[in-house]
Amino acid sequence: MKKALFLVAALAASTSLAAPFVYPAAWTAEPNTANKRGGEYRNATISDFKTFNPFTSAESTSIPNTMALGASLFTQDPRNDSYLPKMAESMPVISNNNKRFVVKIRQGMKFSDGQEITADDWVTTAKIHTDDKVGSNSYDSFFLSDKPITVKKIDKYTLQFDFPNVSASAYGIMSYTPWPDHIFGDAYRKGGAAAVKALWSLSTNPSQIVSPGAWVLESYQAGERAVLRANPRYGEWNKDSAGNAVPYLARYSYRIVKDINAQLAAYLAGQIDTFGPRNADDLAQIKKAIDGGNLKATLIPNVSPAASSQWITFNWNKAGDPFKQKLFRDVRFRQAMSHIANRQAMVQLALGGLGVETYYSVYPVFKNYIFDSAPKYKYDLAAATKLLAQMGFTKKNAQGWLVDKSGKVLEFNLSTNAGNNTREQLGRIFADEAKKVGVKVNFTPIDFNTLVGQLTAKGDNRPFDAILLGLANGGNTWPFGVNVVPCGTNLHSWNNPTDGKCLTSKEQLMSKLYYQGDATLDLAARRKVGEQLLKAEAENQAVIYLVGGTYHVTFNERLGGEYPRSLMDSYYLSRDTDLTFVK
């Protein structure tokens, strides 16, 4: 109690605008001494957006993602994974055994509309997204063991949030970004859940779209092409170590191309700045460009393993078709499936032999949570087989399927991305495979945001047999998935049903364990817990794993700014946008 009565009195004595967040000089390896400004960031995606509102958004790439850029209370120094505040104005003042931290933000922050940001701002973007009429991807951010985390408002400029139970992820928890109460919680206010969705769908105006982070939609012209321009609020309260007021870049710009293909083409031709190289042959491309002298830019092969999954799940919720739903819910079938996945060609024909086999959850960059004592269905069509046979499957119709009993053929629908070159390229190779076994793989790539439609999607009757996807972020303090692992969150693929229970004991010995280690504060102690919870998905194969790619850097040599060697990962990437700067 008394460090809460100190920060309040603390507060009230004060009414200069707090110091900015200065990013370290380390940070770069090419510093802007010059304090260039102006130009544009040039990327590019392979899927038109689905929504500019931030509540609805799902994808990794997306229009609210990169406006959030920069606006968080805490940040990660890539230096050593520590939390720095960043639109908190100091690291919080923490009791109650490590489950209350308050929070002072810094004062003088600003929308891009110019409205203040303040702990009203906090606390609505929570109460949005634990609404489940709103159907935000960030819901189970904000629940422990089904507890709500409460975000109360101090005063204007300081948060409380109280956690049911400690939380080795507290401070990524607490980071997430904050959208204007001014517009969504006036919309809340006065018409729900239903009045929030209504609000930035494609067809707003780009003008009416507010921004906490570094950039802010300017333009959108459906499948071509979005532009973002600098914050000029944000840069109040962002400084390089000079003082100069970050980001230095005028615009940051997306280009919609059709497939990875024609993103690299736009990359060798200067078209966009970066590029994330797949494979050797995009590899040997590349650097085939630069000796050539037609392309100007730096390639870095081999940075780090991914941070990122490509799987296959089944759908465990098929009521209007029993064979499937009982098919999908047999472990031994999805074992099966796991031993028909032939990984190493998969490295070798997708990724050019530069990626690994994978069989968890857990990013392979993410070393220290991978642990061999949990067991790998590893490619064997002969320990297929004799599965499958076990559930009934022995014989082969004319047209080589197997069949069971009442000559019904053993097939389901695989659907990926269209447009993800090596997603539709592991698809093809697992069903080569699974025909070789007589198992029958309709395999169909459809457009990402029908396909993510589908995944999301919750009841007993859901809209898909299996999707091949991938899943990227998440944090590396604990680095399994909140939405993923646990029981009823929006990324449990497999199984969704309308109550959110668990169907099995597995399931709810993986989230029991979930939790369990997120409550572990000894990093020793979390990773035996990880260990278990590792062991246990891999036990349930509900989602069946397939490969990790290497992460290689390359960028266009206009752009300065990137991270020194050492601090480029596949979690930490190349670069802070706020510090890149064309030269």
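Positions refer to the first chain, counted from 1. Quantities reported herein were computed from a predicted structural model and do not represent experimental measurements. Compared with the form predicted in complex with the partner chain:
- The rigid parts compared between the two forms meet at a hinge, and of N421, Q271, P305, R79 the residue found there is P305.
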The other form holds:
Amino acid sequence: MKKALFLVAALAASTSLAAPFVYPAAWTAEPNTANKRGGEYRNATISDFKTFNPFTSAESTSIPNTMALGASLFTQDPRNDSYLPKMAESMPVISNNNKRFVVKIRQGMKFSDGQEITADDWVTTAKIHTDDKVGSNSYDSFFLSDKPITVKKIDKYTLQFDFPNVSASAYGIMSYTPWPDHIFGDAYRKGGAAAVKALWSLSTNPSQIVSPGAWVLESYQAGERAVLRANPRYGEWNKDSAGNAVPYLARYSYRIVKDINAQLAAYLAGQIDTFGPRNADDLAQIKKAIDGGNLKATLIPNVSPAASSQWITFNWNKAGDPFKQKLFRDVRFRQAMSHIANRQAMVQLALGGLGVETYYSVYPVFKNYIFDSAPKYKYDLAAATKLLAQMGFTKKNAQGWLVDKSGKVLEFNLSTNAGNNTREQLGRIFADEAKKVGVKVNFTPIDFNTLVGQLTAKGDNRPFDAILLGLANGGNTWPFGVNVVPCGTNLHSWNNPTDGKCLTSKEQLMSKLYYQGDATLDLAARRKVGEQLLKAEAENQAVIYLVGGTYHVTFNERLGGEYPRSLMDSYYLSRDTDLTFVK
Amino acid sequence: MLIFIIRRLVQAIPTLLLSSVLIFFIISLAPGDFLTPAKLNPGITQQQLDNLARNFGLDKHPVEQYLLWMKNMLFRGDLGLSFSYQQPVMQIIWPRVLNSMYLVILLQILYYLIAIPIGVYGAVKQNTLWDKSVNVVMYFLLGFPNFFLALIAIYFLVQLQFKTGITLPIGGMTSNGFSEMGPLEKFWDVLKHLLIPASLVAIHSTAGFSRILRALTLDVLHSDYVRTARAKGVSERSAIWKHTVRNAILPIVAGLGGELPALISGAGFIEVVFAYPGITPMLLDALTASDLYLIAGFTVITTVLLVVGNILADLLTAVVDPRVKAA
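Return one more block: the form predicted in complex with the partner chain, after the form predicted on its own shown previously.
Once more the chain from above appears, this time first in line as the rest of the complex follows.
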């Protein structure tokens, strides 16, 4: 009897849906207690969409990425950066010295067309991303130091990931979106990469587009608007803390507005629900409209530092100019240059007071990896003068420039990309301060593509002295650049000889620590490595970090369900669209 | 006539060939390529950059790229594949060109409706208070870039909404929920969105054209044959419209050929400012992204249209001006 009952229960369990993912109540400051449903979240984007195809898409705001919101094995908890199982039923079983992850996925999840989501979808997606003929933007994320990560199906609901070595980013890597095997897999098996690339272009009828995530494409008008509607299948396995299906919204739309001033105007007129204020002017206009009672909106300035950096790098590979090569390779010179950078003036003048001083490659928003033990060479002209004097620059010539014993003037060229007002102002301020101690900085903005060509040039005689530029992107799991820190990589911008070898022991240490941290799964242990790396990097001062902007949040009052203020930042942004609702 | 057309078409071949070479190599000569911005991504590896370069054919020599492009264009009418859209160029630009055409046609109609009366009337009533005040406004407009005018207009539209609550469309081509509208509603919705940018450009371009027309009309107005016509006793209306304007407008008809490519190349920055889904915002994106074939493909089409437009304008001149014969 007992056995029979058990059998009935087991049968019932296998036909009904497995437990859903429940959004923690703490993820929103304004819970949707009345279960308001429907309505449209109207967003805007600056650049037109290029494709609906997730394998050829390369944009930051894209249709596939929006559709895929919520569709990943694991998701990061904005409260503590840890990973929670999302499409996975539970956390993985880890074996083989932290290199094998066996993941059970939730049963009964479906694509928007009603087909079940199974292990095959992950396996096929990985296979297509790693075909170099497809040219997917995610290609790199399936390799660790050139060795592939393998994805294997154990059974319909079980996946096995094998990493070539231990990786801190394992959860992030496994959290790619599974796209339907019954569409992409079929095409790939029949026609290879070319067939996959031909699928889901802008001219594809939206009714043929299938999504595993919260949203699915409803309509697209070229260059004007894309409307996505809630995927009801997603609501079957995603619930809020009261057990209601999410997303609450019926639609999520993007208007394509290329001019930011026009975007602001649309926001002020209440035609879009959110806007990304760039500067003090934008903030002032929004505040004026709110104060005047013309716009009912929330405005939170300076939510957090932005996830981006501005810096100056000095070229160590100048075989054609031994004077400058010696100069740039001298750590005292680079420390002096950091002392010259008047970061406070940069924040005030170039960023209108809305910015933060930065000293490290790690964006200040990733507080977990900023350590006080790493030195800061703050604005101090006297210290700069002293360091330069130690290097032999004690005298000034008739024009007031520092010279060495042979009478050679201490000067270098600094370039940035023309047209970027902020960077042009940063360079100007730097050159003005340098003049005060007698360093001649010839600052010239040049064409962006030329600049990038110079920066990424390889060899023993690279074509620049110093470059002022910025970087963005990157996650918070191991927030050092895979392409920046290790010697021989593309953006190891200060030293990039033909053989890609490190020049100093500090650099060797940095490369070693980078890979060591990247291969440390435990957060606390990884932070320890991060602290050493940050210290080595700061002491080396190969790149002088200047300032970063800040992130501001504003949204129309008709929207509810944003994050609590303490969870908003430039990495997690201001809301989860699943918990967003129209009041 | 037929021989004239054939001769002109044959002459067009070297012109087009040479322009295609120029277009392609000027774009290729610019530093960097489509993949340059990707190099600044701290997460992308050299191997991936090489993969992409191979997929896009960017690893080939520019001359080889050109010959391949030319071959596909001549034998298959294929303008190439856009890097960023991964789609044939024609498929991408066509909907944009169509959108731009709505705007351009409407603004051309408004433009002639405003500019011709202003120009002619200014000449007839030369140096009156009316003529002088129009002159002041026109010279003022001449000194303004039209996108700036558009930004000011948007500012006033938002202020108008704040003060009175009247909501006018301040961008885009359609309202939310456009797809659910009936055909008549759709037409009205698009027209509503078109009217403000179209009138802005029309008024703005009036400044230049009405000045030229005024000067040309003045020239003819003082010529002997108009005096003769008046002496013969033709009505003032006929003297102006039939005898004067018809002759004054000849140089403008000859220049109409240049307007044909303008039909598809959009209304320029006004489209950007008004978030109008025309060709300009897309071309600007393509330029900043170095999307080689998209830019080159579009430029080839405009060049062809320029050549065709010039042939048409020559034929039109022959129709309007009996002194010219198309032979």
